[in-house]
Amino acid sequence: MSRTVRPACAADAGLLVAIDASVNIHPWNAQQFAAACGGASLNKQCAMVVEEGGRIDGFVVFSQVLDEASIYSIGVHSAQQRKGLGHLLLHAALLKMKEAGATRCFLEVRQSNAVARRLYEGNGFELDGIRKSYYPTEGGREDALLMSRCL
């Protein structure tokens, strides 16, 4: 079977909540995912999913305003990690942004998230700055790395 990336629909929101809750320290809630599922127009959040054989294995959530886009979250089910799904989702989102007229993509990533940092750096994202104490952690706060790349 082959993997496909497609826009998320309203029926996918519950699965995305479950995936995010299993891999994220501070996951999004159902309302946040519901707002992104089915959102394919400019100026609002859009979610895409990767699936294989009808099973959703991951998601990417992003938005675009005029020529600037932002990636909010990428999540891959823990049983499917290290199989290139994050890379596949990232590329699908970047292509969608570029097709919609975006010229630059921005994101924030936890300083401690080495896997995500390698994914982004390996796909042309560069460090723009640091947002001190941005992310909550179990023991306090953690810096966010601000990154971007041209599309």
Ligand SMILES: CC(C)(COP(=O)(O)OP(=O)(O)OC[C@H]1O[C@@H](n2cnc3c(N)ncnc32)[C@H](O)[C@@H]1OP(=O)(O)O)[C@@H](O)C(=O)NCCC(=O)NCCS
The other form holds:
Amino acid sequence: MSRTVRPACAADAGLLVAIDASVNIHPWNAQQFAAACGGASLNKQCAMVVEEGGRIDGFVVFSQVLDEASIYSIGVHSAQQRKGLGHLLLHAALLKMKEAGATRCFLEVRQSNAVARRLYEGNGFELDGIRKSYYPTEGGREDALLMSRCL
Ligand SMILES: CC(C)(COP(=O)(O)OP(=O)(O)OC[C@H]1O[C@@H](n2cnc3c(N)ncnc32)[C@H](O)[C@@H]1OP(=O)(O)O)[C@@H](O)C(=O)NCCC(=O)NCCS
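Structure of the form predicted in complex with this ligand, please, following the form predicted on its own?
And the full complex, kicking off with our chain again.
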């Protein structure tokens, strides 16, 4: 069965909430996903999903204003990780931004998130700076790495 990446629709939002809650320590809530699914959000967030045989395995959420794009969230169901879906979702989002006229893509990632950093670095993102103690953790705070790449 082949995998496809497509824009998320309103009916997908509940599943994305569930996937995010299962893989992210600080997941988004239902309103945030509802706003990103179907393109009705005020800040023009847009979600895409990867599916195989009707089963949604992951998502990416991004936005674009003029020539600048930002990736807000990416998540793959734990049973489907390490199969290239993160790469697939990221490629699809970067292509969509580029086609819509963006020339640079920005994101933030927790310093401790080695897997996500590997995904981003492997796809050309470079470190621009560090936001000290930006994210809450169980034991305190941790830095956010600010990364970007040309499109
Ligand atoms: C980050 C995430 C989306 C990657 O999804 P994925 O489908 O597993 O990623 P891929 O299979 O495309 O692999 C991406 C890279 O990460 C590596 N990787 C994936 N899981 C890994 C693991 N558990 N340990 C070490 N490396 C891992 C892969 O080897 C690959 O690197 P490579 O191209 O150099 O070989 C997924 O791990 C996830 O949902 N994490 C929780 C949510 C999260 O942290 N999101 C990012 C917030 S900024």
